[in-house]
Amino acid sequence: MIPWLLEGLQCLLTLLLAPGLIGFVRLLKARLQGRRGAPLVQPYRDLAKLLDKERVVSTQASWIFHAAPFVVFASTLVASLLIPLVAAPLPFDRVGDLIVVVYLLLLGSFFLALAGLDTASPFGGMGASREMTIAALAEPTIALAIFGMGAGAGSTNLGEIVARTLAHPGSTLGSGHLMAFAALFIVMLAECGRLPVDNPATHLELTMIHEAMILEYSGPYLALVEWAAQMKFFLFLALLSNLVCPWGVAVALRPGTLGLAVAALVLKLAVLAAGIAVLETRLAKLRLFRVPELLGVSFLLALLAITSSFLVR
């Protein structure tokens, strides 16, 4: 029963810590820019406020508009069952690997793009087009980068990659890991709508990507979409930290070990979030036609990572 309880713990951690991680990044950015900034709990307050509001739905909307928030939220939450957050391996590792995780995240993006088109809003259609362009370039990079990390472990299962890296770090960790980390980091910025690809704090419709698709959402629907976006950011950072630096992930299911694993996860996420906050205060948003060039660099890094994993043994 303990492994199944751990799966529930991973879902609970994703639900509870994801808004706080976003609040931490916003607070750090505000302090770096000389502002006081909103408190760490502000994202939780925003979600509670949205859940209590009435939803307003366009007369042009079909069932896709109503279903999209639930599909986006559910697919992201299911992905949290397959990503090793605090322990590895876990029961659901047998039914999903990196391919399943990639397509679960892509399923949410696909339905969100459909919802942007569904209301016949010009800004929604523009955001959906941009989102699909980025997804077409980003998803192969994610798969290649994790394949590069999994080649040394001999598996595409995320839990197995973490467990074998912890057991045999000398034979699984190599030069390709650094390039895979860089590739995943760039893709994370694009997929999660962070600078320099997108500005999560923008209010200019012509520069929006993710936010343009959800302009028509309000109330509980908007809360689900925002919460799913926060969980996606949390899961990407967890992937970056636990695949490249898996130390701290529990392989022995004991209370003390699990407590240390949760503390290690929070610490690694805080370090990555601090790096992102510093990066976003130093970079300006790229022009849209320059984004494929940046993602092309990430794809090349992922390709070099998987090549290095086979050539350097």
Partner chain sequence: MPPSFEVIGFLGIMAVSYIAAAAAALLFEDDRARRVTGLLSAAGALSGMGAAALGLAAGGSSVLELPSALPEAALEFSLDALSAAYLLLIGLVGVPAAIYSLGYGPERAVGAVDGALGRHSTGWRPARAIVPLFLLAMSLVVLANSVFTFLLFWEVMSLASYFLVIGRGDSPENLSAGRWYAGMAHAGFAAIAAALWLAAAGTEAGRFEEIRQAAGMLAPAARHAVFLLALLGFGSKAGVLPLHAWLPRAHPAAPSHVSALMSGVMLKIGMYGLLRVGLDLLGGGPPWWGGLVLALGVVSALGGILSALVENDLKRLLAYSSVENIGIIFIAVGIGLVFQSYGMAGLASMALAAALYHAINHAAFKGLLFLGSGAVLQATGTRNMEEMGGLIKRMPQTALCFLVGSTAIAALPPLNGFASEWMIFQSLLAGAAIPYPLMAAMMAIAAGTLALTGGLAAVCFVKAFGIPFLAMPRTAAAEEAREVPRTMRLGMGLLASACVLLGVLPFAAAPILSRAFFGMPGLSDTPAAFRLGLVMEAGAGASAISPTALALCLLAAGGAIPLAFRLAGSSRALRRAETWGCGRAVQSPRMEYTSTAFAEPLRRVFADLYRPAKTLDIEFHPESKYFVRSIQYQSRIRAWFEDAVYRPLFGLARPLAGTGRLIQSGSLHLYIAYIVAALLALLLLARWM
Second form
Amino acid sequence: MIPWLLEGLQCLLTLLLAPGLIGFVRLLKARLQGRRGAPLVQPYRDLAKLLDKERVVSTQASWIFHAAPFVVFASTLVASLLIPLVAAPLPFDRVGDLIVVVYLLLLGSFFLALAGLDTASPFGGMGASREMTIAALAEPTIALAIFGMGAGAGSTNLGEIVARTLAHPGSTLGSGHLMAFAALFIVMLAECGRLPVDNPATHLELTMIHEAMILEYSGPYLALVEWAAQMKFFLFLALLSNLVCPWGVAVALRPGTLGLAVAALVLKLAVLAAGIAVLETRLAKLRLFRVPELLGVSFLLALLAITSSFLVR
Amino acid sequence: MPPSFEVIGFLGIMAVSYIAAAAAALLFEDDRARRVTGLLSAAGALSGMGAAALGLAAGGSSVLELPSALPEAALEFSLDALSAAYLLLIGLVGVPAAIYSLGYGPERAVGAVDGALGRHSTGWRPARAIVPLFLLAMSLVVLANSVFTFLLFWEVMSLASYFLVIGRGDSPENLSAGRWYAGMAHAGFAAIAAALWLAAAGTEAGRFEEIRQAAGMLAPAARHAVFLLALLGFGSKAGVLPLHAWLPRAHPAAPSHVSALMSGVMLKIGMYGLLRVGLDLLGGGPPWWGGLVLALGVVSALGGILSALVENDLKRLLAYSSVENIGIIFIAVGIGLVFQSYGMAGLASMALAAALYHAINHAAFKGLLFLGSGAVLQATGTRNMEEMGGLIKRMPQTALCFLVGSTAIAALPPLNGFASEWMIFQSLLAGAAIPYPLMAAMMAIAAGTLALTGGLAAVCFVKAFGIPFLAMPRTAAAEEAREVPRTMRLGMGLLASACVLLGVLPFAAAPILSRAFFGMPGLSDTPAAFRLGLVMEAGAGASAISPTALALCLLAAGGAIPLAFRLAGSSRALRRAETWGCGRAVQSPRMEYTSTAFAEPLRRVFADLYRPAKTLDIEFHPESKYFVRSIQYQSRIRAWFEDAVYRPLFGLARPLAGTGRLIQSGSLHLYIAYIVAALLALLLLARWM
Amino acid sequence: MALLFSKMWRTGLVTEDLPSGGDEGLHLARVVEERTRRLLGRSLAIREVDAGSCNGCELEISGLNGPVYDCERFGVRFVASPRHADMLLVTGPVTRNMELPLRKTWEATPDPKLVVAVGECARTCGVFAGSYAVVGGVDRVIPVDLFVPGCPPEPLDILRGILKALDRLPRR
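Rather than the form predicted alone that you just supplied, could I have the structure of the form predicted in complex with the partner chain?
Below: every chain and molecule of the assembly, starting with the one above.
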């Protein structure tokens, strides 16, 4: 019974903490720019407001446009069941592995891209094309990182990887692991539409990637899409931190360890988010056609990570 | 072991139905011919599936020999587990395609914009008669148990599909496709014949059992030669790079249900041949055999999807995507052969089961997509995606089926493409355990390529669904499109549900996958390396997913969200307004993103591979060059790769063909003289020996 | 990079407090509904529409995003699409060419929504009054909730206007 409650807790944590994480990054960025910035709770207020607004839907839109927000949200939510946020391994561990997580997130992008095309808006098509291009180019890096971690831990199931790393940190963590981390970090920037790949605060349609795709959404639909994007960011950061630094994840189920696990998760996320805020203050957006080079670097890092793991063996 | 009465019965019904279907097409008038032929073909395919199910359940192989005067030319068939699996695959696409063909014969095709429709559909009778023969030939190829039988029906299969490709032979495009196809199919046939004869050299009648026994005695060089020739021949039929040149030409030219059969089934017959010869008859070989197949697979997967991405012809796009999927299948076959050569029987069984799984899945979704493209072609009269748009509102059910196919082929969970690609990835991952770093590194690179291919396939099928079906219609023809007849939708619906079921309930495919390689050398008969139950396990249980639970979770989450919103009292107000376009006065389809534009970023990223040729013509005003009268921009992608491979071959073949023409005068008398001379020469030879 | 961040550290926050009062110049054209105020009070997304302005007002508006005025601390931010917006911030006299786009932007914005017209031109057409190219003030085309006078108004005035429409001005 308790493990199932833990799954519920993971879901709830993702739902509730994700907007706060984005709020934290925004607040840090504002402070670095010398501004006071919006309070931490601002993303929650934005979502609450959007839920209460009217939906304006294009006359050209088909059912795809209506279905996409639900598909995106549902697939991201299901992904949160598969990632060990606070405890490992959980009952859903054998429902899906790391590959499933990645492809669930791709499923969301797929439908969002279709929705972008659905309204016959030139911006929507442009955003869809760019988003899918970047997602496709990030795939090989992800696969190699999974390959490296899977070969190291003997499984692609996340609970298994985390448990194995906790049990034998010496044999699983090494230079290869760190390079895999760097590779996945770059992929995270690309997949979550952060600088230098995409500017989440841009107002100019022609420079947009993710934003252009959802330009047509309003009201509760927009809330769903934005919330899902925030959850995706949250899950990517949680994945990054728990794969490389799983300490704190509860293996034995006691209230104390569980509290510690939540605290450790929040701490790890805060550190990563602070890193991203500093990075985004420092970096300018790359031209779209320089992004493949960045992803190429991440691919090379992942390849190096694997090669080194073979050499060490 | 002789076949059971039921198996003979089913196979007999199958053959008789197909032949009756062909006869009906020639005997009856247009409308009735369509109905009778379609129904009889479906019955044939169904009974084939029945025989296959019995064969799988029985295990082992049952042999049936038809009486014949010449022992070398005896027709001999056998139904073992592998044949049964492929017979099922033929039925999987054959039945829906036959049902689909009941409605495929469009009224509006008469005088339609595109000639392709009118030619094939409005009753060119022989074409309709050839389809069941094509199905029969494919079924008999996988049942063949001797070199002669195999080659005979292989050739019938190739010829039947050739005639379906050229149709009436009044379109230069189809004729050119037919020439490519005929040339490559026969070159491939020569390679296969050489391989099989070489393998059967020491045997009496060329029976497969004899070859199996004699294969151990073959000299290593001969074994390598047999394998390489078989790879060449079967690879060209399967359409791996660089032997794929015929495929994107021939598949789109055929009527769509035939395209579905060619892409969904016939390519897999090439894979079947490779497995039958390389694995069954020869019993596997050194690791480089598998490595070579793996490398071919990697190249095909990437090359195929890159070509598909920039294609604007819907059916050509699908054909190129078949090259990609055959590449993925070959990757899995390659890993299987590698494992087998290292004696890792369990993992080899897993990889080959993954290959077969993907072959079945590809048959389902590519068959579906080709049927869908046929429906679109029938409704709009064009294959050019730039002339479609907005079809989801005009053909909602076709659109839904096409969406299922697109999601499946993009390997998105919880549909079938994901399940088999997951198994292939797990096989690659297990390959990291191979004690040779080079081979292990190759597995890693193949995994990277597989993922890139999957990502690019997602882009490609956002385009293939989004551009034709979503947004506004770009032409009047697309505007006036309407939903296709019920039978066609039924055919598509069957395949769409197969895509869902094979993905969500992978254990439905488990009996086929765990038994198909029963008794093959170097594989384990009780594969413990993978398990397909409610939970799919790979690598002896190391990694696991459960598509069933995943699908349920997605459904539950998708259903819970609207409910939660309603409970939370969120706003339900909805207003329709024009698409936001920064306040521009009118919205027109010219502002939509086009198919070309959608692929443009990737075209730029991979410019070194595509080598696009651009021409930009600007006409200035005669008074001042600051005023432009017209701008013309053209960008073409030529298949430079094919040029590089095939042009030298053509250069070589042309003089030879010229010489050969000397004896081809076209005079009937001369040909009779040739036959008499050949007969005499043979008699003399027999006497002398 | 170290230089950049050390400068950031030394500079610290530069955002100024919003002084109370000074809202006598603001013209409330329509009484904003209570529900709208409650809903948008803590989170407001603005779409800026230049209906033909000389860009003087835009210069001042862009000051709102800067560190000194920092509108984000009030939960106010600028968005790219009217579909995402709660408020249209309209500047300039409405020119004939911008009449249709302005109306379309208004139609594209989901309810409940506010319209704040910024600058003298937006109300009276200012120096452009009577021109053949001008349709009239913003309220000739779409209903306006509040006018912010000035040519151009200062960022603080604009911020006050926005907050007054939301009934969130700091009390004395």
